[in-house]
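As a starting point, one isolated chain is supplied in structure tokens, in the form predicted alone.
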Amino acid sequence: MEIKILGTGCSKCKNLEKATLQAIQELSIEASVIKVEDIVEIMQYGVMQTPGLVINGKVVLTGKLPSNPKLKELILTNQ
């Protein structure tokens, strides 16, 4: 599984990265978590509001930091 955190370095983006790492650890899922800070690459996903969460190439969340249960749900449903 490949998970990308899209964001230019704001606090929400950093918090989403931490929360994602925690969620995959709690779920005991093997995943590669990549932080994407390049604005051109972020725009290629059509994301205009950060942070963005991309799971296996699919944008599943933009512009907010989800709760831990919601984040786990997004990860599990997009494996």
Given for the second form:
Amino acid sequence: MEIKILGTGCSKCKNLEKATLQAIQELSIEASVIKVEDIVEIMQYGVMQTPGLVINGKVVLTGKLPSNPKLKELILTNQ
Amino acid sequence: MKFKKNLYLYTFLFFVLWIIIFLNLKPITNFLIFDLIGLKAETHLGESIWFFVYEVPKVLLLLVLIVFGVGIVRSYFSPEKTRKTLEGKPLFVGNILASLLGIVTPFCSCSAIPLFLGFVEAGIPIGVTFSFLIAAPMVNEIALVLLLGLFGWKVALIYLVTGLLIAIFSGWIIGKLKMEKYVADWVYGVKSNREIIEEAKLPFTKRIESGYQVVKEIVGKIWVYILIGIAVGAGVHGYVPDNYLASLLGDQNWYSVPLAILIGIPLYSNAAGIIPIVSVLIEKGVSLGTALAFMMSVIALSLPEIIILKKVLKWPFIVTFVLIVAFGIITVGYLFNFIM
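What does the same protein look like in the form predicted in complex with the partner chain, given that the last one was the form predicted alone?
Time for the whole complex; same chain goes first.
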């Protein structure tokens, strides 16, 4: 699966990237995590609040840093 | 889950505890500083330390309460909903609505660019978008409740009304000036997918939880600024004589308001950090209008924000934006120096 973190470099975006990496490691899931920092590309997802979390091309969360269990749940349901 | 069942109970206990501590802060501080440590009330050191020990918990308590309430209110709003409300509204009405929504829509300055692009892409006029972008950081709940706590409801109301007026009219003027041509060219090429995550209706317990979540997030981020703000305030409070600043920044000086704004632009702070300093400025003889102008300038016109905006705007737009907002703030400053 492919996970994208949309964010121009705010602290929440970096934290979301870290949290996501940790979550997939704990779930032992095969996934590529890509950080998208280009604002034009970010806008293509229709995201108005960063960070955005995109799983397999679908925006599942914006503007929030989810808790670890919530993040795992999002990853699992959108696999 | 047990915690969920008891959420209302915990929240109730939290309020009771909050009220007890808040009402007894003064005697507790007096006891700690004068009786336990034995500092003298009349000394510079005693006054400074008393101020710090009293103000830090007071401001933090106010902050926790406000942020909690706002977290609940904000769970009813989102940038997507705000955008939808603003779409197709005529200019002046749009400016008013955008400014009001700026108060309640969750907003972080790091999301200013995606938000700007999202609004422009939806065809919302530039002027209306700017009313939102000016109001959102300037007229915020943290500023309002801290002003309410430290200066009373009149000052808070003045700040709310004048802040809104500045946002409404600045946006309206920017719209009238047809600044669209000074938006970076690539902006209009942005196409976005308008698919929005469907938001399920949240039960009220979820909203309370989101209130706690926001408290953790915001207070966790800004408590340092508050400590620094109050420490600076405490130093000035104890060591600088009253009315020391009156000759420089009092209301007799015509240049005090523009000077306060110029000093404010390179400074960057959020409302919570700047208000303790403002309260000390007023105590030391700075007039209310000048102090409010300083505060608005620090919050609404900041160098970091200008750098962020530079990504999507050309220089003539940025200069116009700064001048219009500065002009609005100057007007507010003079107005209050004149009537107070």
